[in-house]
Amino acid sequence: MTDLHEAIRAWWDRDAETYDDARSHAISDPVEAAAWRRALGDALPEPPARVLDVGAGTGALSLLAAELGHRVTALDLSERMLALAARKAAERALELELVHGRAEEPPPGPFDAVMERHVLWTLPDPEGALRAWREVTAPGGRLVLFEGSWGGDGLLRRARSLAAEGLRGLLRVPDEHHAPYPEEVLPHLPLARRSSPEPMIEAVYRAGWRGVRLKRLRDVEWAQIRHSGPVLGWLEHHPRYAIVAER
């Protein structure tokens, strides 16, 4: 297991070099940023709340939550990602508490909310992580998962992926990551390549959370298509949604 986590950490450390080149990773488009502020406002408790952002990466959501008045702790496995988050926080005169560590071992809290964006699929034990996050959440606190459905092995999905790859090359649009995710790691990730939110919702319930709600993030989807362009945006479109639950 140690080797597996080291492989995951090393991949994300390397990805930090180009991660923010993708506008949706950095949330650098002002329209998409506005859509994410609305999503955060809908899902998080009223500010000021103490919020743990798990797998915070270069700090995109952490910084938006801090702008909204929350006290944010950004947790990430990659020190290089956190270094970029620290630099951006300083540039924007925003306060973030930065914690280097695994998602399954969060700081003690208590937090009013634990949130993540596209992190659960990267974890070898997502249900264990969800339990750990519940333990550091105050009574009455909240879980907020910003997720999407990336899977699908049908002919249409493969055709769209190939067409998107070709169009990216033609338009000289850089890939969203420095390299494909390691094939030797993927079989150890229970929520990778999923095509439905159902397995994630089931894991949330098994971890002891209650009152799960699901909402499509259609404004975020629209903003991403808008800055990618109609053709590439359609080819790469995936449903995004917020899963919210109570402790």
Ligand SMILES: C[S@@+](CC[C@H](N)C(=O)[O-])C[C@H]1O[C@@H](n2cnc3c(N)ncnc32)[C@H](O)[C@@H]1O
Contents of the next structure:
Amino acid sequence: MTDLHEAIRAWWDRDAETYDDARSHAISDPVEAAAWRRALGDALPEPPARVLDVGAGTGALSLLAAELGHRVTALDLSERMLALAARKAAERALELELVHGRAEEPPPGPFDAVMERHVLWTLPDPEGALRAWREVTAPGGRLVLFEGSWGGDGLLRRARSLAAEGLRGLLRVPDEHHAPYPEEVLPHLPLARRSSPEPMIEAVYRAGWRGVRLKRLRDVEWAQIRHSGPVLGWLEHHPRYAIVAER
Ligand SMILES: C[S@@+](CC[C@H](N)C(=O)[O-])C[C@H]1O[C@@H](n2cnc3c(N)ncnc32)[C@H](O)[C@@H]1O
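Since we've got the form predicted alone here, give me the form predicted together with the named molecule too.
Following is the full complex, with the preceding chain placed first.
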């Protein structure tokens, strides 16, 4: 393919138009927001810390971290995503430093924590990015990955996805994204569609981080099932977790 990053950037620029329509993307449900505040409080250093949010998108987690008293730099490849983050920051009178650029080339920092939510899977070189994030982290700083396991090719997994798709149609609940992820891009993404946190944890260690800890985010899962309703919530339920590591 001609330019992988360009294809990825174009897809997310387009997705920015409807990204925040999904409650879990925008974290607009107050119960889910409360669960994320707790998850951030558990994973990040004491505020005020210098936090880099990589692939910050429309800023849902950046803004919650800023609200908790952190000094947040939001980095993203998509200018349209960042424009929405900027608008929301202004509406909430919160301060964010916005940086348009690639996850693999973060601003120099130093940061007390580098965090991301749902970004590693869409990087062509996740290990290289994890190494670059470590370089801009201050001694004693940490890595915080908010992730989930969406993948798997099992029959049950596929049946659940199809049933969820059918139910969304029936209930007229729009899909969470404007289009499926480009099929030609997926084979270039080593961590896409994984059903276990194991490859991610291995990549974190290979990138030089130490003392990796995993914590399941059951409160976030519960909040999401609560606002999706029991049937769609169950069909679309995936394990969510925080992976935290030390520099
Ligand atoms: C699933 S969204 C997650 C957004 C945000 N972290 C959140 O939790 O809502 C993935 C984000 O990663 C960004 N992204 C994808 N590839 C990137 C790259 N190489 N460098 C920086 N950002 C990237 C996209 O533009 C998009 O905003």
